[in-house]
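The chain below stands alone and is given in structure tokens; this is the form predicted on its own.
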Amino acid sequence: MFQPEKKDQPNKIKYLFGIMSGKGGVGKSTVTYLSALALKQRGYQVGILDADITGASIPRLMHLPKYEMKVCGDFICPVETDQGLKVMSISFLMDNEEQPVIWRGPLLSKAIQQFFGQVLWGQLDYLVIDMPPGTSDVALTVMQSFQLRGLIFVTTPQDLVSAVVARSIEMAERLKVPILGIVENMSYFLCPHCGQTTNFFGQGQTEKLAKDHGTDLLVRIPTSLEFGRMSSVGLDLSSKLVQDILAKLSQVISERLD
């Protein structure tokens, strides 16, 4: 891992917050990308730090091709997307995206610290951290080492998932990291033909989870063609549904951080 000797610190980040779940496969990286894009559309300067080292998916989700990482003086240059987002992920340093990262906890934690402090983020209004699933070393490093303004938790409306997500919320509570709220992904199925909604997993689990921990259900994101095909064909920004979700995310994040 690149370890430059730095003389000055050019990074000035106003708000730093994480997207966490505790459970893999619930759409945590999707919510990270949507949150960052939502804030960018409101005119903010935004970056994404992909802290899910062993399961990095942000580059694929955002359709970022293979980049040759560059050095900016004493720092690593982040990737800057066509949408104006600055992104750093372990995937940019690997020969291919299918190459496994077989590191022990201390090395993973060190990599996250370097992605934060040794990347030239510059002046950002928001840096969004895509947290790894679980409550292991990397999550602990982020919560204890970074000045987080808070965490948004991602769940799906299933009791099994809620139970796992609750453990991560409990971890944040014990470490005194503010909980900004909960996003329910795959909340319902939206039929592309008739527009009817179907609650595959039932209702009420996320409301109960939020109530149990004294927080709010912020946004419901449906299972739809727009979001289901995002990783394969990209995000359809002309979709009213997509713009509605982006507007809701930017509103609730701004309200809780500003």
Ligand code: ADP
Second form
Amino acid sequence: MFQPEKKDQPNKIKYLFGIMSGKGGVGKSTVTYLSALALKQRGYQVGILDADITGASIPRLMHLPKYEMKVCGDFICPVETDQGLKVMSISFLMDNEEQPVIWRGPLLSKAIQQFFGQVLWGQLDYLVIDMPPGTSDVALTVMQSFQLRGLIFVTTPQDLVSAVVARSIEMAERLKVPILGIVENMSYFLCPHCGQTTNFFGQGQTEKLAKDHGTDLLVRIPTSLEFGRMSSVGLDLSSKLVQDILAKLSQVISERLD
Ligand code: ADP
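We have the form predicted on its own; now please give the form predicted together with the ligand.
Zooming out: every chain and molecule, the one shown earlier first.
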């Protein structure tokens, strides 16, 4: 078990859980941010650890300005956003967004461990981990080294995607990390003009995936302008759709973790 290097450890994190997919571009980071914000809106202290080092996109998705990382004594200070979330991402340490992180697995694993143990998270109710993609050794590090209370899996209703997500779920099962449930992102298209919904990819895939693994479909998130434009204009908190999704996410997460 990974232990933080300092004995006088100031971090007290009540619930540590991860958001995982297996397939890129399905909305893992989006669901990470929405989950964290949902819990924050309920009054909890929440942090986000962007463990998707090679594809770090949390700061961009959250529409954060450029932050300079600061040092707090022996620790790295996380960024504290206007929404009151504490965030750590490799993106804050890079000169620019296009700069690639070309590291081998052991270095990636070490960086993630430092992001956990050497960042001054302080007292948190929830630390949400945007998990590394796939079933590689980096995902393995997080699953084996951190005492995760569980994982939420993100999928889209396409058979190609659910087959890949199924592999990640199976990895969690083998490593005995509890599966909290599945979020179906891009479930349907919500037309901003007429309000009609269209199922692009068909239905039933995610229910089947959940059933096959003895878990539940927790929330359906539509493909919509609010989430599509989040990274360029920020999340529209006045939108009823956004508030409904946040309310549902905070409810299911606290139910599963308490
Ligand atoms: P991943 O972490 O799985 O690679 P992201 O969360 O980074 O995926 O999302 C990829 C892109 O898709 C982002 O530009 C995001 O804004 C967009 N996106 C995600 N979910 C939705 C949605 N429900 N509706 C519209 N756009 C979405």
